[in-house]
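Just the one chain here, the form predicted on its own, laid out as structure tokens.
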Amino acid sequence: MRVMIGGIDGYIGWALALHLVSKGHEVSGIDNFYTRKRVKEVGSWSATPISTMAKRVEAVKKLTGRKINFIKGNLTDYDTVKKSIRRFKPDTFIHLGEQRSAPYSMIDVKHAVETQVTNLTSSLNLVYAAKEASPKMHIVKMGTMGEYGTPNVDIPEGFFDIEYNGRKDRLPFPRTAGSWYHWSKIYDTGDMMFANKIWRLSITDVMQGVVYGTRTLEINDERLHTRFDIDEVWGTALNRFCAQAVIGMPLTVYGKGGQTRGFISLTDSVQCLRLAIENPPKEGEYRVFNQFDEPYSVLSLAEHVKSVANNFGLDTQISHTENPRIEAEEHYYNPIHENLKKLGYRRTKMLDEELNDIIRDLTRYKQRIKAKKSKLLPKTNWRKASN
């Protein structure tokens, strides 16, 4: 099957790119460097080194034999989308180009009109490409879990039945978001779904939970590895905790730590998008998949975290700070995820197994992340965000 990454140069582009190679599919992908730049702009780094576009695809020829074709391009920009689209003609396109973060969307409202610009031109430029260029080409956007927030009820993957002054309908569940970013990806999905409507695209929606992991399967080789952010602008909190217990850090816990989200290991996050692209939705289909294995509160990753650590024979405390985020510390969370598993989806390993690697892995870059200790802690405030 072809397929063509949006994003591909990112933390789960890259290794979706080397899983699905691996698995024998034909790879292109576009990426402008955003996130290479805007890490640098905060004054961050991965904590694993990257290599360059040019020596990645080199170096998956030379490991695997398999050709993984590269156009850099903005996908803010019409043009770049459909002629790429033209001219590699994927059977799926998976969209993952966009700005990730909801911390760097709340540092001011520069950033907040950056990520909503850019985050709702790519959405609209993909699903006019689709259109014109390639209407039965299945899009796979990604989503966040996010985009739900935190309601004290179920959430229900996608869509939910609802009865109202004795009527019924099936509606779209509502979204509350917690960031500027976050408000960006709900509005996608509301493009999304509005495209779907009136060309009748087929479209799966991934509202995927916080990715976490050094490694696939494929990253077996240094000049393979995909980014790994730690800092509090881009770094989530698990894959933050862990390069604060490297270094003997006390890991920081954002007030009570009760907040509770969905999480997926980054090799799970990829199998999970083989599976949507290998097992595509009908002729016109919108289709919804809650992508995450379990939840956790903030403060049960940070014990995790301290155990195994402690393991490795590192002095690992915890450490409660103010929150700098509005969001509420203690609440319900019990989001439905049962779709993919109808697809076949099998967790891989469970998460202490996966710290295990990821501390393992950190160890052998602990100068990298001392270099940026201070980025490690919270800067960016929600209340003190500057005009």
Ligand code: USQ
Contents of the next structure:
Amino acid sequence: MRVMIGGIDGYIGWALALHLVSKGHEVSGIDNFYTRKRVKEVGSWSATPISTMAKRVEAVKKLTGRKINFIKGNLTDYDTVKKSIRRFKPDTFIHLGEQRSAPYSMIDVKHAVETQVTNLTSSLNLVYAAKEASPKMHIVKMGTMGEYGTPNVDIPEGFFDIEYNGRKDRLPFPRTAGSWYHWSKIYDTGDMMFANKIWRLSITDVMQGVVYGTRTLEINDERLHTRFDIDEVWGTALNRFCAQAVIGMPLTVYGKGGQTRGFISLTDSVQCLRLAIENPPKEGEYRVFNQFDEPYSVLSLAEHVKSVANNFGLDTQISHTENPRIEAEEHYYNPIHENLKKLGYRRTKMLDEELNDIIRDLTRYKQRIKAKKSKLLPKTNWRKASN
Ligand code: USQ
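Having displayed the form predicted on its own, please output the structure of the form predicted together with the ligand.
In what comes next, the whole complex appears, and the chain from above leads the way.
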């Protein structure tokens, strides 16, 4: 199939491109290097050294014989999106090209506005470009499990049956997010549902959990690395815990650590996205996939990291840091995730095996992590209007 990846330079985008070409798909990607620039803005870098896009594409050609087409462009520019779709004629457009950090959106008003304007503009551009240039194209939009928040009831895949005052309906499950970033994804979801309703666009809306991992089956050479963020703004919980363990820094569990989220390895994330691409929805259908391996509490993850790190001879401590976020630290959490399993998704590795790989990989880049040690401590505080 012909797949266009918006945000091909990112953590998931690059890993997905490698995975798709390895399965024989034709891939073209767009990126404006937003994440590279914004990570630099907060004084950090990827723990894994990453090449320029030109070198990445060249390495793929050399190592695998496969071709990846790259377009330097901004998804907030409508003409770029429309022209790219017109030229490449993708069967699927997968939209990963958004501002993806909750803390970044909470820094101050400028960052909140930038997050919502960037994310909503790119999504609106995509649905308009699809309508104008390729109305039958399948859109896969990356959303987040965080859109659902942590309600005291089970979380369905997008929609649920409700009976209220004696009447019944099937409605979108309520969304209650915990950051301006997560709210931008809710608004995106609303826009996708509406585009499907008015223009019958075929859309898969992926509610993904927190992604972890340094590699996938295809990332088997340093030149093919995807980025791996570790700082308090761009790094996510489990990845950051592994980086902290490698440099002997206590793992920063925010508050009690009972916060429970769905997590998924990078290998499984790209596997699921491929399954969504290879098994498109019916024409005019809008469907939702909850995409994660398993729910874990933050504290239980820190304990897993501590135990795997101990096998490497690392003496790892867990520190209950004051929580900079406003979120429930103990709550019910039971999201349903059946749709991807029906398409054949199976978890590739168990958590400790994956943690073992991450810690082994990161040990090689210990000096790069050490150099950014001060950036690994929480700073962006949800209670402040300016950080
Ligand atoms: N947390 C800690 N210690 C840390 C970092 C985080 O205890 O050092 C806690 C947070 O308080 C939160 C949980 O871990 O309760 C998850 O935080 P995170 O930074 O790993 O992830 P989050 O901000 O939720 O966002 C990440 C990605 C985002 C994606 C989302 C999926 O950055 O792009 O949408 O995970 S989900 O969490 O399911 O919404």
